[in-house]
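Only one chain is shown below, in structure tokens, and it's the form predicted alone.
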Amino acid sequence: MNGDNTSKSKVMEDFLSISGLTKKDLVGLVDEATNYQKRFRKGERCFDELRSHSVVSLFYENSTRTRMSFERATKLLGGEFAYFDIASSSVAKGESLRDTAIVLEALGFSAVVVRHYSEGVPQQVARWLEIPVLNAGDGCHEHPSQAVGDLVTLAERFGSLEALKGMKVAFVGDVAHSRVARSVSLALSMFGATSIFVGPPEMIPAVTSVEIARNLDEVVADVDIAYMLRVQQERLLVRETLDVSSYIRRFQLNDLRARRMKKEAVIMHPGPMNVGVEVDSTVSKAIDLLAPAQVRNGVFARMSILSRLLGGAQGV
């Protein structure tokens, strides 16, 4: 599961990117996550795969869903989870990322979950450490565990991963800065789904293999999945000022546009949601908005990932 090609003498691999996985890998992770989901729904709360393990989060960016999801997953699997507080650590005194990571390994943690505002940092940490490293989001690069959770949600909604073949998925909004869009579109392509990027020119990556639309009205009636993205103001350059009223007029999924969608189409959002920008208040509460299911299934997906790295599951 290591997307980095550097050699490494470690018993267990890392979880760094969707691009480093195969379709078979993803099917295995989703199947295992679905199994955890079913057992949880039957009332099971104690899983033993990580009983002798401890996981630590090394987050240089704020997070609610991802960090708590990894924590919940670790504890459900019987492991211990520690939150490394950057603000109150020696990082504030100038300690380097490398030294911080090495300290965490020396403290005896079984794995490190890394989130960073720069691309490639989890991959670099994985080269430094012998213990498994999990990518919880790196800059505008990838967010692979989110993609696995979304596949679990879509398999649940449509009956199977095979049902995704031939579907059209519109990623709407700030695609260029979205690591979620990158990971999820890569994952969906393995199952035969086609992506469409919808947004203003400055928010669309320079790609030639994906259909581009400059107005949501062009595609909203034809897509099977509308994946709405938050405008990441924190990643925009100083010169990239957002005309909010123009953006809402062209790209917001409002009630009127939602009514034009296919009857069986679904709406997704990775969170946090800016109600009134990418979606209106009506759509944010719509039954077809899968965001709560995405959060729930994100826990089972991360249970699957952690189990494959540290537990008894074999052969991803």
Contents of the next structure:
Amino acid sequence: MNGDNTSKSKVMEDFLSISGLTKKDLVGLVDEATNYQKRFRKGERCFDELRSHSVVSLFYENSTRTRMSFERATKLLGGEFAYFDIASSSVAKGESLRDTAIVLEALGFSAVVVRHYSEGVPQQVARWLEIPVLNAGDGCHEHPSQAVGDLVTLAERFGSLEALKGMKVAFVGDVAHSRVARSVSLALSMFGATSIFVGPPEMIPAVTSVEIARNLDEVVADVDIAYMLRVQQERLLVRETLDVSSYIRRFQLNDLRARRMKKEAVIMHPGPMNVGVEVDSTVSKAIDLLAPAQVRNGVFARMSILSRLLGGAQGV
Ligand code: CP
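How about the form predicted in complex with ligand CP, since we already have the form predicted alone?
Then the entire complex follows, led off by the chain already shown.
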């Protein structure tokens, strides 16, 4: 499924990045996810596509939504899911990433879902293993399954993916450290939406092709989607101490700013949310905030991705 896959002997492909996908791939994944969403809403809970498959998570960074939704998606599809706990594993005794990944494959898992604090790790694991590898977020690089889920949410909200054409999307805050912003912005560009990066200079990536704003007030009334981002304190360099008051003054989406947004505009956030920093308490509970839908649709997106990777293949 993914252009980053370099292994020639792999029976099935990997799911590693949005940049390795085509618009047609994304349309297919979103359509399938939407189909799962409809069936789920009608009460269906037993889907068969992953029967006899077992998926394992290999997360070197914390997660609630991504890990749990991969687990939920696997189980809804009739598969088994194993949570690999790094802290209680032999990684704590010094076992390398490569050896750990090879052990998981030898244990007979059908696929491994990898999250890591360093860019490129899922891609490296994919080169080591024969089984499919899914990127659940690598450093500041990509978070492709989040982007598929967000497309499902936007297609639901605006009626179709075609409706995204011509829309303006402000990614607000710590864009430089956000793998979500990178994947979602790439995905939206395939459907004709334009990104604007809004944040202080140290939180904006060095790209020349994207409009930049240094204050949320400059753009808030013009955008169709305000995509709010968490300040990733864990990725800031020691010298990059955040002046929280100044940040809030210029970049927080508060009730006052939200009222200036277009009537049809929506607010998104991938979570976890720092209420009081990037959004205020009112916005965190606003009806226009799609964050709960993003989580719900994340399950259907991951069902679609897993089913595409493993659905036609015989499990172990
Ligand atoms: N959106 C997201 O990646 O959230 P988690 O870190 O909780 O998985």
